[in-house]
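Quick heads-up: it's one chain on its own, the form predicted alone, in structure tokens.
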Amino acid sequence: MIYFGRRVSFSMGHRLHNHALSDAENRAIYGKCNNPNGHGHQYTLEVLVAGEVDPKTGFSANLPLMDEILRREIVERFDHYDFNADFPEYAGVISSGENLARIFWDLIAPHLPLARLRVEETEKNAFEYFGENR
């Protein structure tokens, strides 16, 4: 089994906020990331897919397919949007890196044999997800 990784970047705004908590509790937990006007990040998403090496091509993954899926499912969908304001399907989801990693996995996994997904939110914050079966 060979593992192949591919990375994409996109900019997205969000606000860390739990509507079940008071404003004071949210500020205490999330600090400046709870700013009512939100804030943004230049995210980097890396996927790692698993596959056997095709003896005909020498490749373990279909790179053009991977690029198309990442472009369609992640970059076109989230780049330059506000997660909390622009995606009613995720209303009530706290937009933490942990939750974003699961959401991105769920969007990509039906199309690629994912082994790992990594979301880099900042230079200091990164989140890895291996799916529910690990």
Second form
Number of protein chains: 6
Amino acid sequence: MIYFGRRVSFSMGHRLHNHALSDAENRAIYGKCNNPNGHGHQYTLEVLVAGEVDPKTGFSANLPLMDEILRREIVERFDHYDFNADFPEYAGVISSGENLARIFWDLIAPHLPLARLRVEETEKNAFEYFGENR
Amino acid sequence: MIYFGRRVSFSMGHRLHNHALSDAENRAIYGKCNNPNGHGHQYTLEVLVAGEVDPKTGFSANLPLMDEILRREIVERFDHYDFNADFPEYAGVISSGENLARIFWDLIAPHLPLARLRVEETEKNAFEYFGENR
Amino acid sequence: MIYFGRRVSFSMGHRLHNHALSDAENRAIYGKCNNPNGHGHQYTLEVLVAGEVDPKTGFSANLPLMDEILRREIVERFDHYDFNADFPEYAGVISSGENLARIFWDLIAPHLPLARLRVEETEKNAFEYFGENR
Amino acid sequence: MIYFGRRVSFSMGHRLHNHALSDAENRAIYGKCNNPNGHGHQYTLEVLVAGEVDPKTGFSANLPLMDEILRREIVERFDHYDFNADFPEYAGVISSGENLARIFWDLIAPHLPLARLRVEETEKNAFEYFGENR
Amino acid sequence: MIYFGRRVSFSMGHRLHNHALSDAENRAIYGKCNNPNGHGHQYTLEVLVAGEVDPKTGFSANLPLMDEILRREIVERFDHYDFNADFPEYAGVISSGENLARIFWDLIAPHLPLARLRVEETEKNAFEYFGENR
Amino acid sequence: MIYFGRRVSFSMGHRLHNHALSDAENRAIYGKCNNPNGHGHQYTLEVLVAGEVDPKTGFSANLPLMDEILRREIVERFDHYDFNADFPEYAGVISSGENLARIFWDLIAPHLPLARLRVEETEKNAFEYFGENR
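Switch over from the form predicted alone to the form predicted in complex with a further copy of the same chain, please.
Shown next: the complete complex, the earlier chain at its head.
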């Protein structure tokens, strides 16, 4: 088994806010991350897929498929959009790094043998997710 | 003369849009950077100030003043805000890196002997400004 | 389970030296890292804590507590100090990255559900510790 | 158990090509990575070795041995060479990151208690290998 | 005047060799950089163009043109090729960073108001060129 | 004219302190940087030398000389030493980045055509010096 990691990067606006809570509660929990008009990050996503090396290609992953999945499911979908304003399908989802990591996982895992996913929100903050099995 | 550079980083939402143009023109010029709900970046700002070394301190810059200016004029003002939505004083200003560099310069230059200012919008885009004299 | 990682950085002086050994033995083992007046590094510490996502906040970690622990137990304690000279409680402890990693773990683990701790001494040297269970 | 990681970097030319396939098949699989005269990368290799801390030295790894192994087995062997043209012993091996990771593992593992090996081909591509046991 | 910098990165094989010199002389001057089958680097190129801010767009540079020039003249031309083997038009040109910087300048300068060009060959080596006027 | 930049990195202990001032004054000016036992940094030094390209070599700088100067004058002299404790020749010199930049310049400039020298003390602090002529 070998693990192939590929990184993509995209810019996305977001705001930490729980609609079920009052403005004061939101402010208390999220501080400036709750500012009404949102802010944004340059997110970096590293996906690690597990595989056996194919003797014919030397590859453990279907690289063209992988790039297509990351482009279609992540970069094209999220780059230069605002998570809170532009995605009705995620209405009510708090855009914490933890929830983003799980959403990205759920978008990618049906197509690729994901072993680990790491979301870097800033140089200081990262989120690692291994799916439900760990 | 010696030059002291200090870097600060902050997250800010923005959208490239010129209110004097039609939606179609904006889209043509700015592409996805014109998406209506904006996106965001982790901006890095490096300011370079010129000075002679003070024999008493070994410093060329008034460091506590410098940190206070960068905190007050830049980080506290812009971090976790949206440039287009949160700053009535900049209404109508297109939030290009070039304009941001000049705005940051105008906020800092009255307080510090600025020699160069560099705004890094992403790892691939940077803007350098030396004031009006160069 | 999801893992949240946060990085802090601090400057600390140190010298590799075992008081139980002769100067010649120390020199033989540690080379220039044994220089009598010490040197220093910009240490980077990444802590990874494990948690379930709290549906109310979207967070897996108590972020304000986490930042407070890292500030109080690590940055405020060690930043701009010399490990060998300033910490009588660690007298006799060899300030190798391995020992530092375990000391940092012991300072943080009582307060946070630590899953992994990574100390980067330089761009070329890193130490990973998972506690005694792995 | 603690893990010590050390990074080395070297420049190496390579070309993705499977001699058992036709030129057209190679081009279809590898695209520009199959260009006949090859290209190159600045490879970064991080090896992680597992060990108990030796109370005498504070080290978990035999550092001089480790540096000697990495120098002799990796940097001196591969730096400024072309993998496809300069290594008859690897004739027919497709120089994918996966295969390189396993070759580096096989060169280092006889000498050091390797726990993980990570090859970074570019800032966007990485390969992690844990040996045959995982 | 403001300066806009944009970075592109590409992988290219090369070998330092002067055909007018003997093999021994080449080896003496270039050391391992003269290895016959070449090696390669991940080159990073930062171009800085000078301009006035256009009040209509907020831009100082014609961004689509700039990206097109960098793609066509640099990345598409050199990425995954070998400088010494694949470019008859540069036969006899020693592929030092200095010469590459001037070649890149000559390819870009007819199309863009270049103010500075920086080629990073490795993390330790960089070349800056300002054209013939400085 | 072309500019060749080369980076070296070394670890050095230091403490900001002016012996001509009282302890209280030192504390007021330098804060934690004045802690009695010092701390340390991983300093990065980038030197930029100016030169014409030699048609015979393609180089603008005498590279072996340059590496020898940087090794002898900087890395071997300062790496793993403490600036304040180990250098009687610099007794009384405040080890600010500004003074270090000038000291490094004075050590290198007699041997190389220095155009710019940049000292990076941390990721946030840098010092640029162009000699006395600018």
